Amino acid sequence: GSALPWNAGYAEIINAEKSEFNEDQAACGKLCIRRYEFGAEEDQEWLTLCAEEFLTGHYWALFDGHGGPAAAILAANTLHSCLRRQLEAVVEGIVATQPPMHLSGHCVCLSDPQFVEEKGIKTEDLVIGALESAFQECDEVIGRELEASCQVGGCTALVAVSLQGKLYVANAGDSRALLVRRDEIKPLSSEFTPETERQRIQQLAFVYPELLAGEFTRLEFPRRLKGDDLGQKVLFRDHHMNGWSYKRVEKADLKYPLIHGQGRQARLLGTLAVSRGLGDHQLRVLDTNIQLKPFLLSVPQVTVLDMDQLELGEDDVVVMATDGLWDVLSNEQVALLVRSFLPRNRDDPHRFSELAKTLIRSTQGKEDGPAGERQVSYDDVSVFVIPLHSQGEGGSGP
């Protein structure tokens, strides 16, 4: 096949035979953003789409499915179209030095540019808004499609978009993107799990207690409480607390916790290990009618890397991977593998793909990698290695 955008590397492995299909899905390619033209008539504005490309970017995405591959497959086929539409709707503002108050250029108030500036609104904020809206739109599409085809499931989503010298990383879920340079390691995303979003989830249950249907307690305790704890004062925390306190245990506290388990074992309503993603519209707690969707956000967190401000070296890369990789390799271990592999293989035109395969092999205990106990990942693992040095000089992919 043709080269991936920027000659990026990709590798995957299907593990654990959890499903017949790979629950991880990947997508990448060129983003061709066309321009709308405004024509003003007396009482209306009309829009026409110009045929020629106005702005081009590139796109890499990983989707980690749960409850089957259906949502991940839909997301891989849909999200880039949603994103292109959202970007096309605001492209005039993106290419402006400062986003205009009125997209049509119409001026109602001479101080408009000042108001925009005072709000601190920059062109990159329009790209961030387009990414957030695209995730929302894609989530709605997945909900409709899965319902229509009587399928279920959800997926996490990690997307990197290059546009005008900047790399935007949008994450909803527990995949991760990591910038690795000769003298720097920088996470470009953070994971969203029931633990990291405990306060948001507890707050929702506090405002809408009916979501728990009397079956769960929103309070967090260091362990699941037992009958013998009744009447005792035990450690707990609620939605308004980063710290801990003590409370006397009542009967209601013995219910199953809204968030239960530690680390990788933490589950939302005893069911789901992630708190953001796409899909899961039909997901219910086992043997109940309690929905998980109200607790899940499809909104990504977006990080912006200004590549034009960096003096990029030829071994500087972004590693994007699903949680199967990060379960067994730390950021530092991944950086060590990147830094030892790339300088030794500078003449290999496929070195970024080979590095992606090396990272995958390191999750299987098959590679001479970082010292210490070898952990093995039993999850599906998908990895992109995106070289930043060429900034788009490589192939443009499908």
Contents of the next structure:
2 protein chains.
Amino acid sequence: GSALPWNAGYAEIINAEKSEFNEDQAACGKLCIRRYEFGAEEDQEWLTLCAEEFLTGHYWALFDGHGGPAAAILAANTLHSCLRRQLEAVVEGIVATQPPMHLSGHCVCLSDPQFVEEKGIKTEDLVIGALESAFQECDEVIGRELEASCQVGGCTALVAVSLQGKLYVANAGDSRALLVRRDEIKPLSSEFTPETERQRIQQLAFVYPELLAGEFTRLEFPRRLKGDDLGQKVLFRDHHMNGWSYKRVEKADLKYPLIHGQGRQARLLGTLAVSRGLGDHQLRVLDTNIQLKPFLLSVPQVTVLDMDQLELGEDDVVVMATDGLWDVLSNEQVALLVRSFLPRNRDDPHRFSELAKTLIRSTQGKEDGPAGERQVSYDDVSVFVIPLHSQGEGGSGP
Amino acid sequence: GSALPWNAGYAEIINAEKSEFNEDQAACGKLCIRRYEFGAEEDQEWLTLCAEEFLTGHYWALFDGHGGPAAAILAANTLHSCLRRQLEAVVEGIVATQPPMHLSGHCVCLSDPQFVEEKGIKTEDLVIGALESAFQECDEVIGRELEASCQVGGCTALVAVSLQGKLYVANAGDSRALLVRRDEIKPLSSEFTPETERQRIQQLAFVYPELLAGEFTRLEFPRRLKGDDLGQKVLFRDHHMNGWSYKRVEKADLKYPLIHGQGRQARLLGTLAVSRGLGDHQLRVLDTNIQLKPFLLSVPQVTVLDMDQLELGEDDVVVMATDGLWDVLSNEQVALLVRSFLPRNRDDPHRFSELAKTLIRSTQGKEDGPAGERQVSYDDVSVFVIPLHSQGEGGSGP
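Compare with the form predicted on its own: the form predicted in complex with a further copy of the same chain:
Okay, now the whole complex, with that chain kicking things off.
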């Protein structure tokens, strides 16, 4: 535990009934960003990557695999390098007070800083852009590697990066990061599932109907329709609708729905429970040639927590966990556990690891508490507990 | 003023320097919803629309025209009929405690109510759906009518409907509805402009590059690029990005940007300041064959205010106005004017109309106040002031 950045805690459990391997993977470490040196002469520019590190951040990542652990393992081994490369490509902009219009620093036009200012572009937007690009680059790497090694699979990705006093949380999938402070509970990510991304997915099927190969219906109904419903007017929703309306059921409406099931049971094309993530390049609907990948996004949503703006307490943490935790514990229940555990264990140097283990145990029904309300998780569960108070320790240049 | 529903106030001003007509149009009135009577026998169903009204609502609408007043006039004359028709088509569901799976009320499957329950479908979702459909139907009507009469133009649409204790606000464009209460200011709509809908618009151009006819670039840059920028790495953003990154400028990047300009000056294809609305079926980029309509949505965003859940005060109102008002007054300034005017004029039966006039006058720099901070509007301005306290008066069935 104490080798983790910032003394963060980590714990995991494998409920491996359903598969041989832990499909959850985790990664964390220092993020050492080097800088390029510029040389320019007439129309020619040279760039050299310096050896010593220029800027230091910290990195935590959780990957929840499906269809085997291959994609999650690749992501855990690759994503931080992609991110480092993407950050190194823009680091001159990141350390400026305002990103320059030109990365070279030369102004082509005197009013360039004013244009950047008017667009409200800040240095944190470059880190967000780097995270977005890194996820996409990592997705391409995974696609190539899996194909080359005749493996399959996909994974969700939840990444936290601490850099220059800010915590960036990038999420593609159904894991969650939760800020827990003495008087505040705030999710730092939102889940991407067939339900939460219904309109985007239906819209794609509307634009490219060939993606459904005549086997699925794009429309949403409260339940799967059957022969008895033919000719009746039933509740439905299409891609442009947030509300509901009625339509007369035709034969095509009896096809299997593009998105089917409620809550945790909701599936995309009857196959997948998430709508964003890495991998799945080869994934097809069982016994068909219908591909899932066109409906999946690898780009994450990024939220930024400005730690320098918060008066952080000793027990303020971010809890990152895969869906196995959040399926059985609410945000409020997690916050209760955090707030009762940490103040009681201030002297324990491993208290963040112990808290992570406590959170894991409470998904197994082994903890005291409102047992009647508590379910048991049969999924893999992985948890990081990141203490925010120690931010700034460990130094960060320049 | 006193003939308006709920004694609501209305005022408008024409800054007609730029055009012959008031391009703003307004409409309001009672919404009388009739009911269909069902008759069924074996596989046959008959529906008859009853003569007497079954459910009553109220309706306020503002349309801000561009390219002439034709579309706004058509919308003001048509949208309420479209909405009435759409509501009449689902009224049996609206008056139920929960919308039935089948509009006929017959259950094909005993667990149907449970499926509707699990999806969380409520009667207000049917009103939202009816508003969404009505906007689209009205857009089609406007397209046909303008073509038949060889006219052109488009308009934004902001609609408020009060029905069964709820206020529905549907918005397509850059008008705004603002709730002002003693201790609360809450926007009930958000604006749809090329800036706020950047990702949707860039995504469309990515999927259908032919829509740009090789004349525009999909990418966003802090300013329009020029020859000097060629080969340099400059800040840019593509459809999948919320953050910013750098790219090396190629010749194609020098084209005119799909979305250009900041704030009020932002234009779609150099032509239009809004990204949602009605009409514009014929609109093309000047001197080209490039159409605007594929980038425009007619579907509104709908927000619901549950008036029955609020302890409404005598001076609680919704202020609806076209962009001419919000360009020169902030939400806070409008709230200040409302809160200082209404309590002082409780005895005036026309106080809501007088408030609307006061708001209009303050866009003309004729009012007292922090004149230094206040700008003058040269746009048409139209304002409704809807008192919420009188809701429930005037009766509403069934």
